[in-house]
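Single chain ahead, written as structure tokens, the form predicted alone.
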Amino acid sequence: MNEPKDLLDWPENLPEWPRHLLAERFRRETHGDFPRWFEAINAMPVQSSRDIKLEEDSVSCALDLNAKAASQLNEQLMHLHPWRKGPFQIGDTFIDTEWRSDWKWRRLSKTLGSFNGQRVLDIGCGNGYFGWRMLGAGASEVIGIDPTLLFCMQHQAIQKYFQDRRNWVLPLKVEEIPNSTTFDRVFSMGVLYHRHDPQEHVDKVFDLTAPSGGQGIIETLVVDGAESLYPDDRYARMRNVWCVPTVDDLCSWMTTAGFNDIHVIDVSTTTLAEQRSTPWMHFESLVHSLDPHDQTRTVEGHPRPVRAMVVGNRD
């Protein structure tokens, strides 16, 4: 079995340094199921699609397909699942992932505004939709990384149709990616609790982030109070839960690693309507994590997810 063209297809500006791991990375001996995914693209419709939009809370594509072509890319795009941010319209197939992630970026969006040719790189991007959103800001490229295989074969399904070479989705690792390639913009959204050393972290998105204007965004889960959290074992039924910081310590970590200009976007607690399961994501969501009896702590009695939204500036 070969790979698909695209998924050999890099950017045209990343330097040589990651093409063999991507290589070796998007090959269905990485992973027991990417003969299924590979196989589930492959089947999906050829056609070319028209009024993409990304501007829009469903990132979408029109496409001219009959019934039974339509039936066979919604089935398809299921052998994909679970589908985690989003949502999207994929000519009749409309995808409800399990996060709202237009929510998210509304409140990013607000404050952030223009993206008019910046330069993004979006860690822990998952599917790319946020790289969509920002392309529809006015970003002029977005370099996702995700080391989740599927997250990254679901965006190779997307871009079947969209076919925009601005948006990237790669198998990588933040710290595979070296200091000397800086972006204008760098997210880190959904991260740094799964990282051991926090501060090792956010040291890593500033040495990322372009100097003489450019910007970290850090969005992660939090907690009220003094002291942050260190949970013994899980977090919302989360096994790889190592900090959930106060914001001021997300500040003060951002501070020593050299930002400056630091300012909270938004502070909010999760909703059951922002985070839930779908027939695009059937496994347990939110409302299995929280406690029957008290929903403002989670299962193991730790205060419910709040996320903070925190932008730092380098000189």
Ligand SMILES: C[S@@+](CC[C@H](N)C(=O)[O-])C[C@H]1O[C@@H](n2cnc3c(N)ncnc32)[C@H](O)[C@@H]1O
The other form holds:
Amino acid sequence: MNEPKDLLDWPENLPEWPRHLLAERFRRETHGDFPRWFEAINAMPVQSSRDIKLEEDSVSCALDLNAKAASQLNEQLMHLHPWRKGPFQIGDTFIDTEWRSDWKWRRLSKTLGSFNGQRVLDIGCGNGYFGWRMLGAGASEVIGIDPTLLFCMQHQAIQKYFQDRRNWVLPLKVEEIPNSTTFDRVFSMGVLYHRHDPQEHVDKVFDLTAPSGGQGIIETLVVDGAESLYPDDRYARMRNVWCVPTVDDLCSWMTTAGFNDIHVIDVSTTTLAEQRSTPWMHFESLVHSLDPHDQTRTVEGHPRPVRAMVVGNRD
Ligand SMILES: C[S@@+](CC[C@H](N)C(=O)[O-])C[C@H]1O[C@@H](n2cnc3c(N)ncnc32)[C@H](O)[C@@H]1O
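Show the same protein again, this time as the form predicted together with the ligand rather than the form predicted alone.
Below is the entire complex, every chain and molecule, led by the chain shown above.
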């Protein structure tokens, strides 16, 4: 098997970014499963796609494959389990992901509207599902960053058929991105509660947002009530949740960072229909994180997951 040279690609207009990290991370030594994922992508049938659709709930393309090749594609995509963000329809294969990310997209896009000509940074982008939807809404380029290598590989699998250099999923952490590059819109969705210092994260989102009209969008778990929650141990079975803020604390961190015209565009309780186990994510999911006797609580006794989206502008 050759080294995955095509995975070392880099957005040309971001020369000052830490290129060496990409080269370090897209290598078989980086992760024990990397060779298996790479083989799966290599074994997917080579075929041009048509009818790529980025404006519908499922990000999709049509493929002219015979039954054997279609079944081979389905099998190789399954090797990239677990698929968390989507859905995708790749030829005959419908990837029914753990999350109905299209529902989050609807909540976002009803307020954010057009992305015409915008350059976007999506921090913690997962496999790049939202990047496709942003392109569908008019963005000129979406740089997604996510340190989880499997999600970067899922993006590579989709790119095998989409071949679209306007959407990137790079194995980088937000703290590795220099502030010298700024974006028209910066998204941080589902990341804040994984950060030890939430104010520092919001400051970073601000720094990466273009002066004179850029916009930062932060989506996070929130709690109702007077005080943010700092779990001693797990939250909804997740070990790496450090802070679940109140909406007021989040808005105040955004004000401190320098954002203005801060507005809450959505607060929604995550339902068992939006996040659930499927054949494409057969591990446990939200239902297993809730108290079976009181579904308003997590198994640890915390309030069940509610998520808010807050937008702020930079002068
Ligand atoms: C809960 S998921 C959210 C995915 C997607 N943004 C969404 O809203 O559905 C959080 C993602 O953040 C990524 N992540 C964790 N730490 C990060 C960091 N320091 N920088 C960038 N992404 C990070 C994880 O790998 C994970 O894919």
